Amino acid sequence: MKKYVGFVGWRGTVGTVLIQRMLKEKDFKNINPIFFSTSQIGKKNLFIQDIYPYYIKDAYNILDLKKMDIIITCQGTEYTEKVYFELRSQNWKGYWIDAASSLRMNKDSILVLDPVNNVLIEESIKKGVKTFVGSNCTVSLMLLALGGLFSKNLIEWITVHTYQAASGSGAKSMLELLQQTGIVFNNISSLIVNSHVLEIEKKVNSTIQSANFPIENFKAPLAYSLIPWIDKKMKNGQSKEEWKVQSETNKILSRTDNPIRLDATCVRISSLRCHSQSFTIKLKKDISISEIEDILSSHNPWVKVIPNTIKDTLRYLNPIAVTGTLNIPIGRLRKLTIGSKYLSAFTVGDQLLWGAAEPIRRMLHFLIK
């Protein structure tokens, strides 16, 4: 009998993706779907209403979600806060899967990537674990891009700068970049065919420091500029996104008691969507760049190793190529000055896939099969 899987948040940006992609996937037809909003309750599901003709359902509604055997939410933290903790106290035992960060850290949850862990998720299965969640996007983007080599144990440290796209904070995020990009050039526009360009970049620094310069999502200009700062800040000094990175990577890979040496510092930039990364990567022994290619490409169907070459960078390493795919290029390939074990990478994902939807979709069939 088919599963009754329920959805939250299907409406903003991770949940529009996830539901497009199983659209594609033809995913619909191996549950029954039921559709629950915060906001839109009663309300007919004209998104895809040839797969759910009825009235949208109170996602609060605690007795209607008991009746769901799978429970899919890309809600945020803090509807996962409200929520999941009363449906197991009401001795609710279906599956609980979670794009959001809130439940990662748990030592009930199981973070999800299957091209990474497979056999850990096929084993938590098995063993009743109940609640698997989608790691951080770029954790996920990283262990796919790099997956080769933490599977074959060589890699003694990594220092990544991430340079993350406005995706990452959200649709309202996204729509505030955009704004701000369009309020500079309205101020601008008359100046570009006969002023100086000094004169342009005087004119576009004065609108983005003025006053009312729309910075309430970001609480900083994003356009023409970045922000080094994503997350709140820990003990350590370091912001909670760049913490992500040790904590949630040893936890994929069931290193929690050996873990890899990992640190961040995570840069917002002025993409729409995909994030990017830059590595460095002290390696455990000295290999080839051929050899660290093969091992880099062979590790997982998404990886693309792209040819160190200004033509082949310049044309595949970046957003704007990688923006709606699956791909994960990873290029910039070298050994670094300072010593053979030394490897400089750069890679590139999209955030709202890879980064987001995929792994917990694909999670939905390790239920359902």
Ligand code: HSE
Contents of the next structure:
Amino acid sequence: MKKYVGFVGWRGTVGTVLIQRMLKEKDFKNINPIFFSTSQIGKKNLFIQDIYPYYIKDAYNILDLKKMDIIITCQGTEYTEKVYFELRSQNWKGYWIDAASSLRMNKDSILVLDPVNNVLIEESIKKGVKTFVGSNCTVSLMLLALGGLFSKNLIEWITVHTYQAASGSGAKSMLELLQQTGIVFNNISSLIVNSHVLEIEKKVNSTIQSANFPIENFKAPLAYSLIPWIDKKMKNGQSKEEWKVQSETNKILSRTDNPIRLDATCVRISSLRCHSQSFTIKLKKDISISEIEDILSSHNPWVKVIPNTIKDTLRYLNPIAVTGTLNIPIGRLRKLTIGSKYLSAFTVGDQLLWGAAEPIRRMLHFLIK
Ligand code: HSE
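Having seen the form predicted alone, could you give me the form predicted together with this ligand?
Time for the whole complex; same chain goes first.
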């Protein structure tokens, strides 16, 4: 019998991308989907046509949720914290698949990124693990890009500098960025043809610094700027986003007891939905760039090694080239002048696809085989 799969948070950015991917891959034919919502309760499901059932259920109704074999939530941490423990305390034994971060480091949960840790996922299901969580987007995108080097145990340490898209901060933040750019453009458009560029630049800055410039979500202007802080502050001076890089990477790789050292500086930039990352990697041994390219490109079907040329870099290695695709280009591969074991690389990935929805979608397949 087809499993009952409850969906929560399927109208947000990650949820919408998840549903689009599931429709494209015809995943719904293998399950009985039930749609839950915190705001559309009892309404007809006009968002996804031709899919049973037509009426949306209450995402806080524990009795209805308990009837599910699997619950997939993209609703966010607040929902997870309110509902997950309540369901478990009522002895619900179903599978919980979550895109939010709150359960990631729980000892009972597994971080899912099956091109990297499919064996761990399979073994965990056999052992009776019931909670599977998508990892941080930069972590997933990094592991897909560098999967070959990780799997061959060639990495001594990595420092990452990220260039993270507005989408990582949610739908409202994407809209805020668009609003910011629109306001700036409207204020300077009449000057573009006849004014000196420095006069225009002055007007851009005074617009951005004006008291009513919209910064409710980002807490600082992002258009024509950047924000070198993502998430809360940790005691050691890292941001929480930076802290996740080492902790989640090692959890995915089952190396929590013998962690690979990673650290990061995470920066929000004005890309809409693709995260980019620049890596400095200390290799365990000196291997050639062509060997590294072979190792990287043979790891999974999505990673694409981009030759270190101007033409290929401008064409393939940027957010606009990657957006809306599952491609994980990695390029700018070269040894640093400081030594032959030091590798530099740059990658880009869609934050909503491999960074969030796709690992979750693929996890469902392990449970409905
Ligand atoms: N924390 C990420 C970001 C979202 O802010 O970009 C994806 O996990």
